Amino acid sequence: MITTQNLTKKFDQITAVENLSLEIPEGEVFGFLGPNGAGKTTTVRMLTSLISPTQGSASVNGFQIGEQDIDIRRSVGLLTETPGLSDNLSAERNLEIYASLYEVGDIKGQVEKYLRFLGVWDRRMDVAATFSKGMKQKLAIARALLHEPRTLFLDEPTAGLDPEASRLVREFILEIKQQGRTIFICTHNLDEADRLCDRIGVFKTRLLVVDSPITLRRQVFGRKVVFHLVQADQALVDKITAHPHVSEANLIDHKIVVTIDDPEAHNPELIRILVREGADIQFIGELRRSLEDVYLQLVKNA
């Protein structure tokens, strides 16, 4: 579990993180989204006890930052934006060193477990310098998991990975979630965040909004239902607009796009209106805005 209260970090006269108050329950996949320079990495560094906050407080896995920093570092895994591996050492030796630093009991077993899972086992004796960016990213992910942390911080976890490897990492993140671990993801891949995250926080020095992806879509754009008709005219639009739960209706070719609260409850009423007016309905669908649309609108408003 992660909690913060007015967490703030200033560098000289620049405020990187301002009054961040947040609660992430155990077992949640939380997405932290924001533009470059928004303070996301600074937040992760504070929560993993790599740097101290200027003011405010936070706890990770029940340990207070600034008071129990060693306990926090032992209980979290961290994937940084750049792998930071020893290029002149083999993949296996890289992980063995970190496993010993984390005081892992079965070092050989844990190293083999994650190298095999991430598809690097066959190249375990190759030095890291010979690895592609994607392979180094896999190795860094394995390093973050060696000590079976309760909370995992991932900064751009699929950066540089091909589609197959990216899918493997996403599936692994969901598997970790099922084990009850908390996962904090900083990512620019909004499709990935949409698929993985239970909730999303949009951040630009301060926290703009926190909620599930589906709720954010509805809050920002409302729910829009599209009625595809054989023929449509403004008279039909006017009839639909008169419904008390419709906030907007627009005619686009032979489609009527309706903004309505609770479509499940009120769509049947709209269908009856259209049929009564002689409209031939081909099919009905809901217009689904992408998480990218939501994110860009929120950042623009900020």
Given for the second form:
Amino acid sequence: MITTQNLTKKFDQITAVENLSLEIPEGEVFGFLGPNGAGKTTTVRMLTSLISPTQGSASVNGFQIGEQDIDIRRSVGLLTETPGLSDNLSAERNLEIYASLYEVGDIKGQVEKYLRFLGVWDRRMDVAATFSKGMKQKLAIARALLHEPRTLFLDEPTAGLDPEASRLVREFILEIKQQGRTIFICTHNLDEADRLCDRIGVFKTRLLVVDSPITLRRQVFGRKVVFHLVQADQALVDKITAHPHVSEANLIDHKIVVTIDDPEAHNPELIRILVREGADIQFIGELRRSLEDVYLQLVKNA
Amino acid sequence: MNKINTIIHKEWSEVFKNRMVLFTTAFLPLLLTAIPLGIIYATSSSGDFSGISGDMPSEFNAFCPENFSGGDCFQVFIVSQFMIMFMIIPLAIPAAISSYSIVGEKVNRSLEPLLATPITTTELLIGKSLSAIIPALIATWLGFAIFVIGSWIMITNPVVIGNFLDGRWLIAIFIIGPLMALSAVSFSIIISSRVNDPRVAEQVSMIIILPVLAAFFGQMAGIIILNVTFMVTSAIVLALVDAILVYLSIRLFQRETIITRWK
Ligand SMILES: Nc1ncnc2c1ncn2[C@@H]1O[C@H](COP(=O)(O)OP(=O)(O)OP(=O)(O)O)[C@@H](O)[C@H]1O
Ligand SMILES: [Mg+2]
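One more: the block was the form predicted alone; return the form predicted together with its partner chain.
Now the complete complex, all chains and molecules, led by this one.
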């Protein structure tokens, strides 16, 4: 559970985060999407009590930042932009140190649990430097989970990883997601946000929009339906455009691309019109915009 | 307390994997203990040095009690020169350890996850400082103990031994030593906040041994006489310097400062 009100952070001249107001319920996986320098890391640092806001307030797991900082740090886990492991210590030792700093009661037990969860129990004595990038990242996420935090902050969990390592980490996050924790993920990777997150906030110093990935696509572009016809002409397009729920229709080769609200309700009507006009319909499909289009559109306008 | 302990052990398991740190903590004290012992051995076994006193600087008279023979006095002088060098130990060891422990953390980028745990910056600072000061004091005191025992065995004149064990050296080892270690740690924390290479941090932090070298050459040139007054004055000055350095390092060692200003 994360709540922020007008959260603002200024560094000398630069405003990194401006008037961020958010509400993330318990158990949600929230994607924080924004270009380089958008202020994602700065936001995470404020929410994990590492730096203090210039203005505004926030609470994490019911604790107020700036007032109950130790409680916040006890109840959240943080994966920083770089894994930040002690390279010349073993995987086990890395986790043990953090378990102790996080005041974990059963250090051995928790460390073993997560080493097994990672599938590296057999390699626990190996120094972190010998681990692959993806494994290091998983180890760093596990390190943030040792104290079973209710809220987990992941700052670009797959940045700089190859596709295989990225998948490794993504699957790991999906497993953690099953445990019902609130997860706040900063990312540039739209595909990843699409797959992992319940809701996405697009952010560039200010919050531009927050919604589920599906709704976001619709909101920004409306919904588009494509009619593949054997033969099509402008007269057909004009007939379609005349429909009150159609905002736009375009002819592309033998396809008519229609922007329409509530296609489930109005498509049958359009099909009847086309058939009546003598068109031969081959396929009908919804044109799915990628989240990337949505994102680029939003950030461009910001 | 528990977290400080965790930090101390974390630092030790990391920092002693480094050859430079190992060299400084193990080899330097060994060398600086062995040399004065070697000199004592050489000067006590090779007979009479009484003729030598004529060549000694006149300050020597202040240096040695009147009942000392020339040889005894020479021994005391040489050993006290090396005792000054010995004081490099409580400076060099903390500077090496804390340079590697703090800049190493910067290189690994592990300060941010560390600061995200429920540790206070005071606990972290104390843990890091103690992890550097404790080995320094162990090495200093152990080295001094070996030196005392060694000279006990080799020197027959109890007055000479008493001279090594008098107030000056006890002040040096048990008061100035710990104060030096604290100043070296605080100084290298300040340096480490600005530097991204542990070797550079260590080299720059080693500036702190310059006053010891100054005392070494000062005594050799007869400018400085290491008497109790000098030692007490040094201790007081050092305590003031420590207060300033500790104050500065605490100011630098704040969460937000470390995250946003340390480069
Ligand atoms: N310590 C600092 N001092 C001054 N300015 C800073 C500091 N940290 C961040 N900024 C500025 O604040 C803005 C936001 O930075 P932040 O690191 O939060 O962005 P980000 O969204 O995490 O970017 P990226 O995707 O590159 O990680 C940037 O303009 C950055 O230059
Ligand atoms: Mg960032």
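Because the structure is predicted, anything quoted here is derived from the model rather than measured. Positions refer to the first chain, counted from 1. Each form is matched to the other, and the largest set of C-alpha atoms that superpose within 1.5 Å is called the rigid core.
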CA of Lys177, rigid core aligned, shift of 2 Å or more between the two forms: yes
Relative to the superposed rigid core, does the CA atom of Leu152 travel 2 Å or more between the two forms? no
On a core-based superposition, does Leu78 travel 2 Å or more at its Cα between the two forms? no
